[in-house]
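Heads up, the chain below is alone and in the form predicted alone; it's given as structure tokens.
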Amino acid sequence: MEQLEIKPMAQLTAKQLIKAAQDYGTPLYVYDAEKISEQYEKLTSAFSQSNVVFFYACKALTNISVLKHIHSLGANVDCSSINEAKLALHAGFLPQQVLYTSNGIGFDEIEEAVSLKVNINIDSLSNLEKFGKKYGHTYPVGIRLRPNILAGGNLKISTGHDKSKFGIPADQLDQILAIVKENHMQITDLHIHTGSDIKDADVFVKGIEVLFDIIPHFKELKSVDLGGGFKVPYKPGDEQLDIELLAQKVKEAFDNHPQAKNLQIWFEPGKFLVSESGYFVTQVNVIKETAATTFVSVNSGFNHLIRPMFYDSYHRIENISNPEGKEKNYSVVGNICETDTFAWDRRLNEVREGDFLVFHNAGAYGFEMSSNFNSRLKPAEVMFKENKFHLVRRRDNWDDLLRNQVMIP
């Protein structure tokens, strides 16, 4: 049975998330654009002293709106799709300034990104040759390789093990280099990503020192890039990545290094910029009592955050409508026709009928991986900036449901 600690919110409070609950109904997505600014200034100030880029892994929150704020900030941006990168450049990135990582895609979608005048990243010998044969030395284009390193908390989001799909394998190097010496082509970047929720600074290192094999091979190396998954914490005592510590190793072992110590240093974050930031406010449908457990069932479900049946992961839920009630366990479910537990057992203030709770952490991957099952609405997003809230996407309405559908004459 979890025992949880109620802390007070870090940014946000418990009166100014009911009024945006008030204001724009629930279930309501909340970004607070002052926290995301706050994990930037941790980034930027610990790799001072190091040649570090960072790119935000947008596949966390594409909100446009998000993007511009992010772009403000100075950040970079890291896209997994074509329509990621139109996204950045719509906000206001620069082409230089966005950077396209493939993933077992048409290679048609890769031309695409050579017309935006995009950074890529290219992570299978299919489409590598076929980059070669095409562009030759015209195009600068980095390699995403495998490192077979397992790290992150979760096996579907480890990304480095053997068994991965993403990237080539590292030990096809001579394959690599036979390709890139055939069509004589001008590989400017190494990537690797091992995984997400990684909160041991050495999992970097490990990445470093492969890596560091196979920079004396590439002549026109510009900058390596080790991807992201900093761990954040989700409860009460979460371990989480060490961001000065992974600092300090990464540019001991750059500055030891004499073929890559000239080289720009990327990084990917995504969690890490958005997840604080989030919170997702949802209202107490019904309370039903049982034999087995006393379920809250939420005007929600995994329809709008499936990170919990996904991944099994945890989020803080908090009464905001009753934060002195007196603590009972409760399930805590959504209202969809499938199982959709957000928690079992959980300590919360008493929860009635009308109240509010509010999840934490709700930044990355939870409206980014909603959708319309059950033909229910997604839910509005605003964000708080500069003392107050704006709607940054409305509700969906019953036209949305419709909008895409053609019916037979």
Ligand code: LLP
Second form
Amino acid sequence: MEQLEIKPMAQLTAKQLIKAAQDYGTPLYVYDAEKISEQYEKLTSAFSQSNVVFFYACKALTNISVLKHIHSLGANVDCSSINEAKLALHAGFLPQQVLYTSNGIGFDEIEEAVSLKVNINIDSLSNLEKFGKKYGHTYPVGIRLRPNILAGGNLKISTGHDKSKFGIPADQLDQILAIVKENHMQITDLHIHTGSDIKDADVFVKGIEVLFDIIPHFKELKSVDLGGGFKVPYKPGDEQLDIELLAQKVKEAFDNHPQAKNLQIWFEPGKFLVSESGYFVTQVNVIKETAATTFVSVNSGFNHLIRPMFYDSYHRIENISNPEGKEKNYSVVGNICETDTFAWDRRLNEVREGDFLVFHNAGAYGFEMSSNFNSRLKPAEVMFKENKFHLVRRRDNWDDLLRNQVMIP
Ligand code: LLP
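Given the form predicted alone, corresponding form predicted in complex with the named molecule:
Complete assembly follows, chain above in first position.
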């Protein structure tokens, strides 16, 4: 497994991030377009020998400017709701570049996806049957399978195991085939996604092996979709998925399988493309010395970055205002009115009230999972592109909090 030494400063410098914080205020999400391009380039060069298409899993970050940037790189897009599909079209993706991998949705949403002419993966027997009855052979469609493989960084983000709600269990193949045959369906894609934060390339090989047994049953297949979940490093020494090794193993598997040779291979990376491009900049409100720890309270909370509280995720934190300060242990917390810990006992350069603290790897599932809990406002988002910062979403304001509330006359 590849070990990555994280440089003390990634692509944007402390100086640049402080400037952004001063110009746009904090808390602030900052995305580096160049880093997204670099990650996409890593994927395309690793897989240059295979017939691969990448669909950016935009649930990680749907800001329109990010979508437009990723579109300009030549990627396609994977969506998990009808609104994500509409946002992707709005950002300029063509319907054939949009994939809607649905889960647990009503059939009306699938009908809407058909009206948008996007690619669709269906994840239940019930919707497969409805789809077959309504569209028969007229609309090509994919099937999301549950391969019964346990993978991913933690159970909350594991989706392919035998107790997961996602996909049609691979052991229900007979039922799938009966529906497909009866309705003369045109099945062009088989999809699996086993989880997020996968660091072992062999997980994908296992998934491919499950698919290889199923592929011969579908004569009109054009692609197999192996999902996303490529692990990126969050802390120094963290393991990450070795993309080159993955590309090599996937190529070998497909080359050795006569019936899969001509199929296009699809992947749906989310974190891999945007996680490291994102910085979440906060400012220190209060320092509180206690017997147990020294608390650093920043002007944010799990309403803005939920990953540490929700998944126990590690985000590297850096005091960009005092990089030479003497190192001490701190507990970095938010201002939400319940336990709201970003990091316990973390070594940081001396922190003073007013300092800017940056959370790294904040691009994926950061802003996207934010909320207005405690009636706090959502942060602004800016993108660093072509050597300039651009505001790509303004900060919430008071009107936003009231916008949808209806007064009883
Ligand atoms: N494709 C499908 C069908 C998915 O469900 C997901 C993620 C992806 C692709 C992209 O996975 P990625 O490459 O980003 O790992 N909020 C969690 C991650 C949840 C992922 C849900 N599905 C987190 O912050 O760790």
